[in-house]
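Coming up is one lone chain in structure tokens, specifically the form predicted alone.
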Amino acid sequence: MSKTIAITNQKGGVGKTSTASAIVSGLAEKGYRILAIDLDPQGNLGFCLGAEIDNSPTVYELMKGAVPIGQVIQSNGTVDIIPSNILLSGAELEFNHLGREYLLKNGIAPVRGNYDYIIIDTPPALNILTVNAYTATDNLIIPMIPEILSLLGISQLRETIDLVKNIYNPKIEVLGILLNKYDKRRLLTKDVEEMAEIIAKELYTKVFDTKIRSSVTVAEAPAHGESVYQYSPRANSTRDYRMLVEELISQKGMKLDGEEKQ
């Protein structure tokens, strides 16, 4: 069965969509089957990864049930997609009926068998799109900015994770938080850091060991139609990056069944 992980902060710019390509990407090159799905109505990971957005089936055809999910999946040759747009920003009012905390769920169970891991790229909101994801997903990865407010946002998650916990999907627990544009040279990111570990600790997690720094590589990759690996593979994010990704598989729990019987 796959592993699924779903990116996600309320909090917008802390790097949720440079993070999940990156982990997809990171993954796609070890060799590892990954299904990227882009439930933010921007559709930036759709973007960053090749897909078509504007001019085919998206997450929001099979969410309503109007296409099965073989119509809506792309392929980069890489890694599968299922891309989004702007007409999932109406979810919120038109999925107001029973049973649509599992939407997602329903509608990628079918092709789950197919990959080693699924990554979900949230929107920057705690909305039923949210908690379609946090539904569908076994695990969290919270990026954050070394910034006061970042922090504010994480606490604010806790109880919409809470109340999947609670209602919808008891096995979802979160992997850490991730910081991303991290200065070490900069006096605020030390106090954010040691905040950030005490909300780790309500959260029942950790902060992960990598830290991801500052780049322009990060920004500048996916107007190039490139991964951070491709565009720049010695570039201090891309060095950041490689080592999550050996962090997050290395985390107990994360490992495929064959690699954690080796």
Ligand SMILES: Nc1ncnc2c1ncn2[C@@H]1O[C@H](COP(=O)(O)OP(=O)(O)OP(=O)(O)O)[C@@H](O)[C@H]1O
Given for the second form:
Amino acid sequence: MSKTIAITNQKGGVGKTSTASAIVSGLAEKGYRILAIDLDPQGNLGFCLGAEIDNSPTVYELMKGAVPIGQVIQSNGTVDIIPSNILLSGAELEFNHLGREYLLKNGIAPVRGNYDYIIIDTPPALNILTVNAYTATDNLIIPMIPEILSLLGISQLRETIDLVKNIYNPKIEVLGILLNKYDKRRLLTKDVEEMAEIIAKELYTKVFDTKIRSSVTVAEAPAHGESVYQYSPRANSTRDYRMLVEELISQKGMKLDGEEKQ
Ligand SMILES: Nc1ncnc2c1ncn2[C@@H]1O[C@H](COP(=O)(O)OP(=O)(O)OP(=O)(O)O)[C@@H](O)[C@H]1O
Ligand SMILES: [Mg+2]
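For comparison with the form predicted alone, please write out the form predicted together with this ligand.
Complete assembly follows, chain above in first position.
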């Protein structure tokens, strides 16, 4: 059975998409079969992974039930992608019928068995799209950056997770908080690290051992149509993302069925 991870934080610009993209490419590099799903109307994950996002059916048409799943899955030769575009921004108003929380989960059900890992990128919001992601996934990763403002609003995030856990998906768990744009020489980093530990306890989770350092590679790689591993294999952030992938797959509950038995 495939494992599903959504990358989430309602704060903008904390590295959700960069992290989703790096995990997708990192797992693919290890030979796993990956489906990447972009649930953000900004369409950035699809762009990072080289999908065609403007003139192809996207996750929006899938959730609407307008096209079969086969028509929304693209491949970049390495991973499969369900892209998104701006049309998805109408979701809150448009998806207003009973069962609207299950649209993504039901939409991807026919292909789940084809993949080892399914990675979902989410918008900087707590809305029906976020709830759809949380309903379709059993695992969350919460990236944060070392700025005090990035730590506010965690109680709303927790409420949304609790809501989904109570009603739509009792299996949902936070795998961990990921500190991104990390610089251990900055004074504030220490404070933020301590706060992140406190937040992790509130969310019944931990802070990942791996932290992602800042480097221009993260911003430059997508502009060159490459993953961070291809673009700059030795950059600090690339090494960090490689370690994160190792940390992730060695985590209890994240091993695939065959691997768990070994
Ligand atoms: N470790 C890093 N080092 C340097 N730049 C980074 C790093 N992580 C992210 N960035 C840059 O920060 C910006 C925001 O990152 P990203 O788009 O991944 O965040 P996001 O949480 O997905 O944003 P949004 O909420 O808008 O979807 C981007 O320009 C990205 O290139
Ligand atoms: Mg993003």
